[in-house]
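In structure tokens, one chain follows: the form predicted alone.
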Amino acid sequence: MRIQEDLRGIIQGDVRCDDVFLQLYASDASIYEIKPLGVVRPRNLDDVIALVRYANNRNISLHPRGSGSGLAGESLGSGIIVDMAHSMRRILQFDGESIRIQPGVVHQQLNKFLARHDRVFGPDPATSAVSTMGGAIALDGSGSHWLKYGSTRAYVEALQVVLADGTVLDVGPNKNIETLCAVPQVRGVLHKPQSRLDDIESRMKQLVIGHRDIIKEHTPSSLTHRCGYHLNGILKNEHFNLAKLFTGSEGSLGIITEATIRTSPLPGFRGLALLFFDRIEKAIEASRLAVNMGVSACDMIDRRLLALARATSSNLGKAIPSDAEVMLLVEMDAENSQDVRHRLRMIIDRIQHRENLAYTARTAVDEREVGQIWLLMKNVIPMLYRLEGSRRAIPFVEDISVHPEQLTTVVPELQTVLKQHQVTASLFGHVGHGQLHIRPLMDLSDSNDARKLHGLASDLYEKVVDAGGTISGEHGAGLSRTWFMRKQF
């Protein structure tokens, strides 16, 4: 195909065909690798548009991309990738509580200029050092935060969004206009286009109101929920806020190039409980009591992971016992550092010396130190694709998420179908909501792990599926949980 010389001259973005850089986007951070047809770095809503126009007459499929940290291969394909996250990566105004920007802006230094207006964009995902917005929107991001902020959904106001004919929208809470609309031309004719967004909207209203029932049956009682598209909420006064519907749809409804997005106030002080304890079924029941004390954050980490973070901090290592089988690390956020000190107190005497469930404790207050811990925690996780000998911890059943109530209940089910696969994996994750990370150990060079690998995904699913949850809390579907969506709804 001759991409880059058709696009030469209207767009003014990079168009890239040649073989070495191809393979430069056929992967992410997935266990997949697909090589695109091209790639493409629009620089501006024009060429967004043009691209697509562009693709669409020829039935070639568009692919958006971020940062390529996705681990469902959600940014992958046999088309064109679109990279967002090259050129269109503007802060384009803040008034002071909302921020209205491009997708390629990235996330952590997004904060880092809220930082100096007191705000924060709170949804946290673990790779903000190099995640983009679009992505955030893209998938519904959320992170260790949820329990303080929620996800992404709830703080995007609005979008502006090529649609696949090239159609462009701009949808939030209040109204959805067409700036744009792609006028169908038959037989050199031009005719007055009925309306994309009317059409959109007729038949959303049918899908919503009509299958009502069916929608509220099939959706998982998990705190998060991140397979198909979320058609809860989205109608209110005879009203569709189709920026709820674009958050979460992975690219496959519109290619987002705008977006405003709402913040928050930067908490005055935060602290850290670092609990440890001898057995995971424990530390589940304490993270249920942590939750009831309003921490903003409790995450579970489990002993192959503080292993590695003891090998990597000598100073912040040293308070990690080497038995003890899980940590919970929560955090709690108050107006003064008094404040937080307490309730850190109030929350380790009772989960470690009325419960007896934690077996040792510490705390955490002083600003660096809290960063650096967060900071360890985060950087650990990838190093178990770097651990000694063949085998590597495998994304490809990722994130799964069941109401936090069900986790004493799934957890051994799921530790069963990984001894009956003969599977060892790493497990850790957002426990206080109730999702969690689940990553086998395997060799995808030894044909036998290579076997397991659908198995091992449908029986996990099955065990989440059949306690009312979800099998993607938070990274979408991909080509890792595609194939299983059949099994969810």
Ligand SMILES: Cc1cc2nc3c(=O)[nH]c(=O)nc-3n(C[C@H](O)[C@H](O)[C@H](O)COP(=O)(O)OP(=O)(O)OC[C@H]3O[C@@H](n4cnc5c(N)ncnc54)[C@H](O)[C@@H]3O)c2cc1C
Given for the second form:
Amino acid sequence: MRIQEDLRGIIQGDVRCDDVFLQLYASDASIYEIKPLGVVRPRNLDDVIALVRYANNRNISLHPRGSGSGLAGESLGSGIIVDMAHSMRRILQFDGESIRIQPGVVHQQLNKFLARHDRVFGPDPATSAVSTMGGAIALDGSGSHWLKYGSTRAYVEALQVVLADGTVLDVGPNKNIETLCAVPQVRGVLHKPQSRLDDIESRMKQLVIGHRDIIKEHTPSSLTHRCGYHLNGILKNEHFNLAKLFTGSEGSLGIITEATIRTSPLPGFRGLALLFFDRIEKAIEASRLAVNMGVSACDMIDRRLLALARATSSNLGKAIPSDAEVMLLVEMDAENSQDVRHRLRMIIDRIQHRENLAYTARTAVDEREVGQIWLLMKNVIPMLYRLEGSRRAIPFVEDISVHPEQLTTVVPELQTVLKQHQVTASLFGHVGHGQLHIRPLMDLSDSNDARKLHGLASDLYEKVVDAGGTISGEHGAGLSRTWFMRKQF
Ligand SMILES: Cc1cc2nc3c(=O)[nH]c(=O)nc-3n(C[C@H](O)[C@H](O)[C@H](O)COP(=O)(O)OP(=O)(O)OC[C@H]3O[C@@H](n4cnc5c(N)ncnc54)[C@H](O)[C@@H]3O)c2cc1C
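Give me the form predicted together with this ligand now, not the form predicted alone.
Complete assembly follows, chain above in first position.
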């Protein structure tokens, strides 16, 4: 309650400490629940600066939050939750290629706006309908189309961030600028803004140049890596691009209050090949062939998710054979529809007819149907949380990533670990770039299952690290993986 009194008149946005509100912000999409001290919904930059200074002076932790769809507990904490999704959600400027936005802009809203100009923000978290761009930047988000677009980091041109002492930095590839803002003084506390940029840049230089070999040695061979700070590629021609460092830092280095992001042209035509397999090993082998044929997405969907898809959509579900163990969903795009059809035919010819990997396949080239299939696949994943009975897909091991060539050896090893712990799991993910979601089906109210969590995660992660991979290829370290970071690095 004290927080509310202290911040009255200093912050324009909502400050809430009532129980119902705190409970709402005590959880996200992870398995964790932590009740915060308060929730603040800043309305503008000045609100963020004032809040940060207040919290700094009282040693209260701040936890920036977008829509809270993170799976690793990244936006939870016992201090003050800073809800950036509520009031800071405006598109500020668009010049035809780059767009300046506030962090609360929702990914799907951004792409709806851009589509009117034949542009797109390519990296595509499956939670596009709810997740914010602040969350995507803080986690270096990506999704099914990583093969075509890569991750958010490649598109961040500039960021405005508020550091822990209230300093505002505008950071980007060409210059980093420090602004000393005139902000309302927090009650009874005198502020002396200090210059931080020189200090940060010189210390970063020492760290990155002085530890170049160690950084290289501990960078995994996986194509994606969302664990720890991203120190590769932040120094170019003696200039530090701090925007690249803030991207993927999970809100731990500062609060993003504005972002300028590069967009891409919308692809001309696209189509899908749905390839069905009787064994996961065959699907993984086929994914290597598909990637070499220039696909824009290559996702693997397992038997459990296929069953949910069949039950959810009577129309599209008919296309999914009931005996399929695994499906590869492969997307091709091209300048014209004939080209798309031709390329999809070549993929099926190779994977089904010449290599005998898939036992059946079909294509979809009508844009409406393509959109519906992607939507169905995105919608069935949350259904794993609502299975009948008490067991649920538990998102705590989550999104390991190894170099795609390692998948054929790593997947059987992971399956052996699951068997040793007597746990079944749903396995799916963006196998085209070596990333796999492992969602063990467990009942956390059963003490036997709850006891298994730590050992199971540890054994699975060991296999991944031994193969040169990362324990997080997509969702960040958060609470669920921080404990294993020492082994990762
Ligand atoms: C079913 C399901 C599917 C998913 N699929 C994908 C996927 O395909 N790809 C993917 O990348 N992720 C995926 N996710 C994870 C998650 O949805 C994404 O990472 C999403 O981008 C997070 O956005 P958010 O707005 O919910 O952020 P939150 O969960 O609220 O926060 C995520 C992190 O960002 C930080 N943050 C948020 N805003 C700011 C800010 N303004 N300044 C500083 N830090 C900030 C938070 O502190 C936290 O560390 C999935 C989640 C679910 C539940």
